[in-house]
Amino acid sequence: MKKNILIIGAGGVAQVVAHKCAQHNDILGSISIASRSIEKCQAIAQSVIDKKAFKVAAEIACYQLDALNIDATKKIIQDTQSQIVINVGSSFLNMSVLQACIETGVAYLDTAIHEEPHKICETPPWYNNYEWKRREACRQNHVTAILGVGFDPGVVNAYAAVAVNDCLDQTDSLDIIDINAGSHGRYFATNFDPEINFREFTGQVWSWQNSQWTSNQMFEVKRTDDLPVVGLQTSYMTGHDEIHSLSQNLNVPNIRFWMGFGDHYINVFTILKNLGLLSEQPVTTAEGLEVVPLKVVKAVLPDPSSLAPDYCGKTCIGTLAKGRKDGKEQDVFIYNVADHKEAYQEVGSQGISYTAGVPPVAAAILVAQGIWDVEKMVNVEELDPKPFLNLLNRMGLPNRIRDENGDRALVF
């Protein structure tokens, strides 16, 4: 049994994580939160108090931390007696925080693949460049490290495992479809860190097709689907974290990721990219100042957490599996629909943050209970998905399945 949670990061997802940890602190124990801005940590802690989220009366301890500093991270882990670290800070921090967890022997959870500031769309499988190099260290130190346990990656990986192992005899393709049919009312904004958001879309689009890596350009390939609740939606093939692990862990020849974008987003994105404003490489201004264009764009766009009060509409995110069952062709769509306003009313964050923030807390509960405390590094599809999905059903992210037998709740 493990207990006591250290949350690293203080953005919109961290706010959801803090609220959900508080709602289950009878299992998870004490909660601490650390980021570069202690003021943001304190604001999240106050929001938990304001929402009366604690199941057992408690407080959240707040710390200022540069999480690239491994020794400083280790000290906070030790000072708080945390046994589970939930890393929802920038993905630039992953390897530093992971190393601190390995050296202190505590469980590590994150929601996205590691990135280096000067590199974009790395050679697949991307995990092999960073996190997977620490597999043996985790095993030797009996450290549970669960990678990419947000929604996508994360829950959709669990959906893929269910489809492959329980729904189909043979799986020919997995298509992960992410649609945000909500509106934030701003001229232009991203739903999470603009720097990370744009970096996903400015390089090659890697997909797994015919059991090999295939490269396309962003917005080159699109599809239209009639989805539950949100209806007809167009999405574009995009490179994404889960492809890099699913392609290695599940024997499926075609794995792709699709994300919905409106025409306005595409137009603004294209202009910014063509002007060079989405470059991660530094430039020098006429005044002799060295700046990174992408960081300047990030600085002038709205903070994603500020979008929550005005957000309305719904998301639909799921895994579409195609293959054969009992000799017949069959499609299986396992998905979740989340509501932006409901998320804001519960935890003060918008739906995208909610879908990303609830799953790592569910995973932390399973680690605390010993169910997912596997003492090695894994991606979500390598674990038993059933206790995870059942827990999400009770924590605000109900799972559904649509197949030849209709559309219904997915409960195990």
The other form holds:
Number of protein chains: 2
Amino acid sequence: MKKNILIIGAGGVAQVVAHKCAQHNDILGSISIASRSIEKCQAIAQSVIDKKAFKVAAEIACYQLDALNIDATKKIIQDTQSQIVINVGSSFLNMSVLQACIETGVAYLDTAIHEEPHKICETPPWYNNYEWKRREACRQNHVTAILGVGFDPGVVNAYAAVAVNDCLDQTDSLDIIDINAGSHGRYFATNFDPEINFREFTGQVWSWQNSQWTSNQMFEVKRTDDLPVVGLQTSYMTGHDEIHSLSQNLNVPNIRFWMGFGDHYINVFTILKNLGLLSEQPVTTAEGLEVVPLKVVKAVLPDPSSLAPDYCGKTCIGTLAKGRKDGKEQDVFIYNVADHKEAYQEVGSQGISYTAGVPPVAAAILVAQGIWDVEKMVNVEELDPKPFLNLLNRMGLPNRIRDENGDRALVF
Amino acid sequence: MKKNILIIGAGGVAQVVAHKCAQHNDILGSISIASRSIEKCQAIAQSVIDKKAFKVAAEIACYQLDALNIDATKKIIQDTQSQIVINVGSSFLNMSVLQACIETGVAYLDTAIHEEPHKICETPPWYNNYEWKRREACRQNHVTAILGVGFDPGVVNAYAAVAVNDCLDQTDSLDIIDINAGSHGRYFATNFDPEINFREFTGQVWSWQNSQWTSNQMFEVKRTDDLPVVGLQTSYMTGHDEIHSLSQNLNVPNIRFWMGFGDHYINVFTILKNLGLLSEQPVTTAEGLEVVPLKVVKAVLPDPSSLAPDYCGKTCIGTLAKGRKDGKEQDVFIYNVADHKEAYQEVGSQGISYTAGVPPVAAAILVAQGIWDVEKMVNVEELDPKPFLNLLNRMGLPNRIRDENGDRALVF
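Okay, that was the form predicted on its own. Show me the form predicted in complex with another copy of the chain next.
What follows is the entire complex, opening with the chain shown before.
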């Protein structure tokens, strides 16, 4: 039985994580939060108090931390007696936070793949370049490390495992479809850290097709689906974390990720990219200042967490599996629909942050309860999906399934 | 008889100025060039040699100079015994270069209004805020200062003076129309310094209408004209230097400036502006670096001088005057058509730089010859336009007039 949570990061997802941890602090124990900006931590701690989120009376301890500093991170883990670290800071921090967890023997959860500042869209499988190099270290130190346990990656990996193992005899393709049919009312904004968001789209698009890595350009391949609640939606093939693990862990020849974009988003993105403003490589101004254009774009765009109060509409994210069951072709779509306004009312964040922030808390509960405390490094599809999805059903992210038998709640 | 030219700046316009000075160095004497980057000066000096531009055997002396440093500028003026300074550096330099000229008693020519880094689209008449405050100092020191003697402002001011004084009995409106119907073949580029270029369009658009200052937004008001050579063209009301002087010096109730933009330019501009990337005000990145977004946009865009080799097509820039002559309504359009490829072949620059760079050299010749050596500060419309326009006819910028009598060369 592990307990006491240290949250790393203080953005919109961290806010959801903090609220959900507070709602379950009878199981999770003490909650601490650390980020580069202690003011952001304090604002989250205050918001948890304001919403009366604690199940058992408590407060959240706040720390200033440069999480690239492994020793500083270890010290906070030890000072707070945290046994589970939920890393929802920038993707640049993963390897140093993971190392701090390995050295202190505590559980590590994150929601996105590690990135290096000057590299994008890395050679597949990307996990091989970073996290998976620590598999043996985790095993030796009995460290539970659950990688990519947000919504996508995360819940969609669990959906994929259910589809492959329970719904189909043979799976030909897994298409993960991520549609945000909500509206934030701003001229332009990204739903999470613009820097990490754009970096997903500025390089090549990796997909797993015919059991081989395939490279495309962004916005080169699109599809249109008639989806539950959000209706007819166009999405574009995009490189994404889960392709890099599902392709290695499930025996499925075609695995692709699709993200919905409106024409305005594509126009803005295309112009910024073509001008070179989304580059992760530094340029030098006429005055001799060296600066990464993408970081300036991030600085002028709205803080994603500021979008929450005005956000309305719904998201629909799911895994579409195609294959054969009992000798005939079968399509299975397992999905969740989340509502931006409901998320804001509950935890003060918009729906994208909500879908990303609830799953790592569910995973932390399963680790605390010993159910997912596997003492090794895993991706979500390697774990039993049923307790996880059942818990999400009760934590605000209900799962549904649509197949030849209709559209219904998915409960185990 | 003044002689010896010091060119300040080493961009695309400075390249044209250097070539044209060299072609007339029998009158102008020695030529020196100074800019922040001595390498750029040396490249220009070499290009003048390569094109065999000197009329009388000579070479161009190059200097590294921060022209915001008045003493450093004075020293180069004195060391080179320059009596005429042609300032085609950044618009931020005007007041310090002008001051150096006043203190050394030499003639000063520029092609654009003074700007301060953190201000844009200033209160009209803009010249009142900077250059015109030095009128008395120029008069006392017998300093000839000719402001805005590029093409627009500059030649179009001379066209306005001709229209008002020679063509019409009463002028109701002056519309300066600037169309670049050329193509540089790049995804996006500005034809001169992107920073100065965008700053013209990101604030309010000042125009002089019904003898009052009127403010509009960029791209709010447009017109379509059937113009000589370039045909049907749409242009947008834009704030521009010449409005600020013509409104004060000519008794015309409506004076407006119109610039042609393609849909792609407007799309890119609108997105960059709406995102805040064209702001002249600094922002702070997540890492704490303070940076002016517009300077980063400048850093990622093509250097305007790099466009020259591939530029094709023509420009058409002119002054359309409407009013009465002998009791009846009359439209007069006085204009020039320039060709990008011809400009490149002659001086290694594209047509926009060519139209901006030839006029200050013509003005320098008139100062050197005593014809325009007026020993005070003036805008171009205050000078006799005829020797200037006649000289331009022979220097590669032929002037034409289109009115009820047809379309013909304008020669005095």
